[in-house]
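One chain follows as structure tokens, the form predicted alone.
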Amino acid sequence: MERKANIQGFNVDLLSFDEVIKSLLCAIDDGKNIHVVTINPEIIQNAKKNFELRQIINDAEMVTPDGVGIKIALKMKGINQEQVTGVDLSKKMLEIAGQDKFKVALVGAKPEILELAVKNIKEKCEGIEIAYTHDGYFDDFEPIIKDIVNSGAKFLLCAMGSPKQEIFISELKKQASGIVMIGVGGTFDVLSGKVQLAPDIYRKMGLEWLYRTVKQPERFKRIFPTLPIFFFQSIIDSVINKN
């Protein structure tokens, strides 16, 4: 049976970080298409004023619980849920596909940031094939969907921020086969290691978004007053919609 839960309108896979990779290793072997949509705060809200973006949402075969503002929002309605973000699919992903020797394809970033992160995987992903690589500085998809349905890959990260990763997805699943694809936003910078993880001790107490805003000021201005306005909502959906 599904579990779900609906957070102001947009369904969430109740789904453990292992059960996420189970059901994507499995659409590999059968070769079914997968959009997974790793949302936050920010993509719902951007979401609710975009109706090609809640489109795509809904109709993407699995949406995990990247943000903590959604793992609060779900913990409003008394569902205790981990987070399964797009780093970390990413990473568990990444090393699997070296060992079970699947073909990646990375779309997005900046080309020195995308040229950063290949070279580190490579280093830490023994037996990995980057089967495609592009930058995210493109605006004509279909060149790059071809490339990457020619590539042979089961496996792609975009990285291009929302909505434009989920749109390019979007148009990707209409031509591709049997991949997996995933939208990581901000994923190729952590990879790279030009931007570093919270320690554990912030993101045990949800508090990553502050580390990364410290860190990473210009953050601010996507933040505030994105988060306080989703909370506020979160609180009245809960009230509203019990599950």
Second form
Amino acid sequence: MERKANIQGFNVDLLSFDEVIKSLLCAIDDGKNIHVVTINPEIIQNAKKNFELRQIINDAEMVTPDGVGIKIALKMKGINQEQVTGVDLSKKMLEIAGQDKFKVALVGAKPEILELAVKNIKEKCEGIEIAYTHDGYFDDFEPIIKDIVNSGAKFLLCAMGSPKQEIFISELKKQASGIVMIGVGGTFDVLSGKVQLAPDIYRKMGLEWLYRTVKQPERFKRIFPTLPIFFFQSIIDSVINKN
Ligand code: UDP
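Let's see the other form, the form predicted together with uridine-5'-diphosphate (UDP), since the form predicted alone is already up.
Following is the full complex, with the preceding chain placed first.
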């Protein structure tokens, strides 16, 4: 039976981190296209106003709870769910790609950040074959899509922020066959070493958003008033819709 919960009109898969990894590896073995949305409150609030993004999320094969806000919204419905973040999924899948020898493509971030991230990935993930890379600053999707398809990559990390990464993946999905594609936001900034993940103590307390906002104050206007509105609507949602 599929385990999903509905958060304000958006389905979220209730899978553990290990279950997500397992099903992505099965999809790679079976040659399936899979779009994974790593969802957070910001994406949900945007998708309520952006019909195309809403449609793409509804069509995605998998939606994992990335932000702590999603974990809290699920908790309000009585569901205990671990976070399955884009950064953690990226690290684990890249490590496995090196061992299992499936080709990867990396698209997103500024050129110098991507370069640093690629260097670190090659150092950490022995045997990895990075078949294609491109920074995230382009408007014409078509040539990049063609290059990814021709590269033979079975796994794509797309780190251009939302909604650009989701729109790009949905276009790629129409032309590719047998590729697992994850939209992973600022993950290359983390893999490059330029942005630090919140220490475990912040993550355990669900305060990584606070850590990131203190480190990058420009994020403040992105989370306010979006987060308070999301939580207010989550309270209403948890009363009206129990699952
Ligand atoms: N970015 C990109 N292309 C764009 C705009 C942004 O590749 O047109 C990159 C940006 O350089 C950064 C990432 O996308 O590396 C966005 O990170 P953000 O902090 O927005 O993602 P979050 O982790 O909050 O989802």
